[in-house]
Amino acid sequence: MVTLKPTNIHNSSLHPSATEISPNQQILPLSVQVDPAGQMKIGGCFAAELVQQYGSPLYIIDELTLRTACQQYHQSFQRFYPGSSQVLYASKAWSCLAVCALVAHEGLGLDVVSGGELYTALQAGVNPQKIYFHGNNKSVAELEMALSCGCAIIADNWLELKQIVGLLPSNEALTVPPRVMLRITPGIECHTHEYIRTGHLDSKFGFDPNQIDQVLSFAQQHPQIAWIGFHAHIGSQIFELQPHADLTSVIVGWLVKANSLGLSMNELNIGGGLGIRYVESDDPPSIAQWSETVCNGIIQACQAAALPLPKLLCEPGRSIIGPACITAYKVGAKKDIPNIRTYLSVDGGMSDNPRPITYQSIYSTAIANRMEAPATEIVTIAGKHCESGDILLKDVALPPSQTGDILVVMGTGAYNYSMASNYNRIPRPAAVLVHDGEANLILKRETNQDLIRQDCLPRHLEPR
C-alpha cells in the first residue's frame, strides 16, 4: 500500500532543528498538521482553501521543509568537514525564480544543466561564482553564456574541451581564466532505476576513467584555463551509503594524479543522489548521515594520500525539494469494475507528474479534507489524459471519496514540475509557496492562450 497512515503525521509544532527531523525521511512536509475536523493544513494554510483560491492541480511547496533541508546540508558539511565546502542545489529537480532565490538565500550555490537553467539562476540573483554548469552536450551558445557570466563549467567530453579552448580567443570580455572541472565516470554501481544510474561505466556522462591520463595531458597543454578539480556522480534516489563512501577514495585518487602532474586542482564535487521517502517502506539515510559519510570518506582518503583537504562540493536536488511539495487535485469521476478495480479520476495526471508512467514511481496519497477518516476503499488513481497508462497510483486504500474531494500526493517536488508537459494541450499547473499561514504564488497557471503563444499559422491556412 502507498496510502498515508496517521503514523506519518508528526508534531509539526516542534521546530525541526530541535527534533533533528531529516526532511528526506518524512512522507509529509514538516509543517503539515491536521485540524480536529480532519482538514490538512500545510504551511499554516488549508490545502482545500488553496485549491479553491488557486485552482487545481496545484503544486504546494512548504517553505519550512525546503529551508530545513538546505540548512541541514549546510550545517552538516560545516560540522563534518574541516576544510572549505559548498553545497549546490541541483536545480534540474525544480528550476524557477523563487526556488533558486530561496536556496541561494540559504547559502547554497546551484548546479545547472542548460542555458535556460543558467538564465533562471542568474535572473534569481544567484552569484555566478556559485553556479556550476553540467551537461553532456552543451551547445556553443551555452558555453559562451557560461564563459561570459563567469560560472564554473563541468566539462563532460572531448568535444566540449576543444570548444571551450576554441572560444577563448574570441571572448574579449574574459578578465580571469575560465574555471573548468572535469567529470569522470567512477564505475560504481548502485541499486536504483536503470534510467537514473549515472556512475557505472555504461553511461552517457563523463570521461571514461581510462582516459584520465589523456584528459590531464590536455589540461597541462592549456594553462589559460583554471582547471579546478573533478566531478563524479553515481546516480539518484540512492538509499545505500557504501557506494558514496567508495566514490570518495576514487575521486581523491584522481586529484592525487592531477597534482603529481603539476595541475593545482583543489575542488572535488561528489555529486548528490540521496534518496527520499516516497512510501512507508522506504528507508533512506538522513541528510546528516549521508553528509558524514562523504565528508569522512574524503578526509580519510586525503590523509592516506598526505593530501591537503580540497574544497568539497555536493549537489543534492531531490532530497532538498522533493519532500517539500505536495500536489493537490480535485476528485472527479469514479468507475467501479466489479471484482476487478475501482478507478478514481483526478483533474491532472501525467502532464503534471510524468514519473509514474516513466519510472513506475510510487507515492503516498491522502484525501486532504478527510485526513482521519478510515481508509476502507481500494482505488486506482487515474489521470485525465487520453492515455491508458496515465495512472498516478495503483490499488491504494483511501476513505470513500466523492466528486470535489481534494486528493493530495506527497513528495512531488522533484522532477514533477520540471518534467511537466502540455500533453493533450493541458496547461501546466500553478505553484504556491506556503509559510506561517501565507501563500505566495511562484508560478502562474498556464492559460489556453499560453498554449498557442509559440504557434505559427501559415497565411494560406488562416481562417477565412
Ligand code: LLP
Contents of the next structure:
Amino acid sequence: MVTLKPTNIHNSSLHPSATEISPNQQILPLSVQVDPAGQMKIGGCFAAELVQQYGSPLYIIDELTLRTACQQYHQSFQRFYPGSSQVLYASKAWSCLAVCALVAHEGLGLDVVSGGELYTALQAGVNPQKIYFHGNNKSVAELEMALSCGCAIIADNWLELKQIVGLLPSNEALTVPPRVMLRITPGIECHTHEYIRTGHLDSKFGFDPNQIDQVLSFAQQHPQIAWIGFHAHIGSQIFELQPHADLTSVIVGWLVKANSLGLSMNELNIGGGLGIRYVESDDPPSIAQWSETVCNGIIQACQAAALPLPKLLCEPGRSIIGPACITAYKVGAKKDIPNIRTYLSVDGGMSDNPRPITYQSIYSTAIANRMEAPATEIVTIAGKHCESGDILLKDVALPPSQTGDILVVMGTGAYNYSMASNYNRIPRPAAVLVHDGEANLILKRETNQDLIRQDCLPRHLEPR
Ligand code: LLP
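For comparison with the form predicted on its own, produce the structure of the form predicted in complex with the ligand.
The complete assembly is shown below, putting the previous chain first.
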C-alpha cells in the first residue's frame, strides 16, 4: 500500500491510519489506502469492487472511522468531566437500524426528532432510557409513543408542555414520572450557514429565554413530571470553540435558577454542532478539544455557582457519521464546452446528496480507480437530475477520467442519506458498512417497484 499524494485528491489531507486522529479533522475515512495500481481501498475493500457488487451510487461507511468518533467523544467526556455524562448521537444525521445499533454498542445514547427516528432507534435495540426526543412540533401520537417507551422528552414549547400533562392520566403504561427536559433558545450567534443556526433568539426552536420564569413556574405546578434539566443547541458545522464555551455559562445559569426555586434538575444537554473538514481549508477543532471546552466550561460555571456537577449530555451528529462515509458514483457522459467548462456527469446527484444545492456545500473528490494519476483536468461534477443546479462539485482538479470510472465524494455521512429524496423517481442508493475486508449491506438499494409501492391508482384510471 502507498499513501495518498495530496496532488491526487482534490483539496484533501493525508493521514496514517492511527486512531488518535480526530476523524472530523480528516477528509478521508481513517481506513482508506491506495494500492500500487492506484486503486482506493476502504475498510480493506476496493471501492471499485464494492460498486461492481452493490451498484452505484453507493454509500460506503468505514466502520473504523465511525467507531473511532464514537469512542473519542465517549472517552473525552470520561476524561474531562468528573461528573456523570452521556454522549448522544444526533440520529437526524443518518438514521437506520445498523447505524443506531452501532453507536449504541459504542455506549452512546440517541437524539431523535420524530416518531420515525424513535421507531428506528427502538427497533435497533437502543435502550429508551438513553433516548432523548426532540422536535418543535411533536404530534400527540409522537408524544404518546415517547411516554409509552419511557424515553426522555425535550419539551420545546407551551403547547407541548400542556399536551404532555394532558396525556398523563390516560397513559396506563406509565409507572414512573416521564422525564422532561426543557429546551431554551440560548441567544448565542455563531458563524455558520444561515439555515443551520438555531441558537439565536429568532428561532423556531425552544422556549424564549425571556419566558424562563413562567416555564419554571409551570414545572413547579406539575410535580407529576420528572423535570430533569435543560437543553440548548447553537447550530451546526461550527469551527469556533467560543460559542460553546459561552453556552456553558448560559445553561448553568438556568440550572442555578431552577434549583433556587426548589426544582431539583440535574441534567444539562449542550447539543451538537462540531464541524468537520469537507475541504482542506476547513479547520475544525478536534473531538477532544471540543469536549474539553464544554466540560471545562460546565465545571467552571458550576464551581462559580457552588452547584454540584449535573449529568452532562451532548448530541453530535455530523462529526460522528460525516467523515465515516464516502459516496461512490460511476462517471458517465462528459460535456466539454471549449473555454467555458467541462461537465462530468455521474449516476446520482441531488437526490442522494442534496447539500450542495441546498446550502452550496462543498466537498472533496477523487477517482477511486486512478488515485495515482496526476490531477490535470478541471471538471465540474454534475448530477443526473433534471435541474441545472444539480452540481455536486464545481471546477475541481481530477485526473483525466473515462466513462465507467468510479468517482468518490468524501465526507457524505451526515445529512446525505437522511435528507435523500426520490426526485425524478430515482431510487435511493444502497449503503454498505466496511471493515477488515468485509462489506455488510446496511441499506438495500431501492428498486423501481419500491418507488410505486405507496402509489394508489383509482379504479377509473386503471390501464384498460
Ligand atoms: N441537536 C440538535 C437539537 C440539532 O438541531 C442538531 C442538528 C444536532 C443536535 C446535531 O448537530 P450536528 O452535530 O450534526 O452539527 N441539514 C443541515 C444540518 C442541520 C442540523 C440540524 N440540527 C446540513 O446538512 O448541514
